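Quick heads-up: it's one chain on its own, the form predicted alone, in structure tokens.
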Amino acid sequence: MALDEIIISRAIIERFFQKLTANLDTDVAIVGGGPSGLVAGYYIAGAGKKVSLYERKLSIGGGMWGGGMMFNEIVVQKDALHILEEFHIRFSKYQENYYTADSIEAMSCFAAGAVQSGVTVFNCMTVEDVMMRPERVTGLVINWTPVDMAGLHVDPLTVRSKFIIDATGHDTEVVKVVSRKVPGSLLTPSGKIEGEKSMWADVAERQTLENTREVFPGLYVAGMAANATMGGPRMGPIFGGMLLSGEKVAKEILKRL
């Protein structure tokens, strides 16, 4: 059978048009793809719930690709093993508490575990502002990247969830955009992003479990967006707290939904 270029393209619109308007209204919606909201997106989808995650690059996965400094090795403590296990991703004893993945390989597997518990992944979209009511955030302005990149003036479409993750690592996106629209002061020391710290991975490991929690009504934040939104230390091409970050996050909101 000849293949019709015209059928190739509807598919591609109207199944992507299904996705996009089967998401406007979530339950969980999660920015950033990297390890940590893999993780949590997998354990609040894997329970029946919808969840939609924003990345603003072309693929997700953040950091976790190039391991450390491009050696595409990473590094897990023995606390975060059954994550591992759970994602069917292998990994070799180095010495007592380090264990090592090939993180082609640990991406590879959270994002296609990930996805096939049913979140949603929209790649190449911004969220460039956040719906807010009186009481607490409520949603998400998202506009393709390329519009943001170019800086051309189009207006953008709004998503509305029961709650968001801030899981866009360093950048803290969200958080920032809360911080400096949204009427109120986030739940922080100072009522503001205190800011990522120099590395330490012990604390940093330590600190990015602590430090993940809802930081203003509706928002949460999860792995190194955690640490940096409540000031702790950055950690390196250790992940382990990231993937329990990821883990802990879903568990809070899954109590609340």
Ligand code: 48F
Given for the second form:
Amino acid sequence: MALDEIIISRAIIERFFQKLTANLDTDVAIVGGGPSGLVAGYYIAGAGKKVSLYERKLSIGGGMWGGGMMFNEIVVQKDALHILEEFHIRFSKYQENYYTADSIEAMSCFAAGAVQSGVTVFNCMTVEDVMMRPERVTGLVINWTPVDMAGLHVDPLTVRSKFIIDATGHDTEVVKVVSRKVPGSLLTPSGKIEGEKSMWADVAERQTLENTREVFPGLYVAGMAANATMGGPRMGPIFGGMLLSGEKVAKEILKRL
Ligand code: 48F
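Please give the corresponding structure for the form predicted together with the named molecule, as opposed to the form predicted alone shown earlier.
Now the full complex is given, and it begins with the chain already shown.
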């Protein structure tokens, strides 16, 4: 049978719009497709909840693909190995409490695991604002990344979600917009973003987990965004904290859904 270009186009258009429409109202909307966002999505969707994930770039994966300084290996400590196992990622011991994995294998498995557990990923979409009500944050304001890049004056669209996770890494983009534009204070010591501190891997990894929490009604932080919001240091290419943070935020939100 001869292939018809119009059927190909119609198939893509119809399927995409079904996906978009089905995700206008979700249980959890995750901003950022780095390791913490993907792990969070995997566990929440795996528990049967509806999860959408918005990623600004063409590809998900955030800062994991490049390992450390483009040496494409990552380090993961013992406490987080169960998450590598859950995603069928191979790893090997380097020395006591230091394990390594190929960053390409790791990220490919996180991406596949999240999508196959039911997370709907929207790539090339930038979250530029939130939807608010007097008591909480209730959704996200989204637009095509190329609209932003080209500086086009195009209004965005809005999606609703019971909970939002800011997993945007160092930039804490959702928390920043909430701090700037939503009345009220963040649930941080100063009521504002505390700001990321310089490198201290050991402290940073522990604090990432402690800092993974609700920082405004309806809005959680995970991964590097948790430390940047709460004033923790950075940790570089050790990823256990990112993975455990994704697992923790999923557990916390599932308790409330
Ligand atoms: O930075 P990223 O990988 O976040 P993470 O899960 O992991 C951090 C580590 O990669 C590393 C580190 C730990 O060793 O410090 O940096 O905390 O992924 C964040 C993703 O969010 C996307 C961004 O493109 C990246 O893929 N992102 C950022 N802002 C927006 C966004 C936005 N406004 N809308 C949509 N996506």
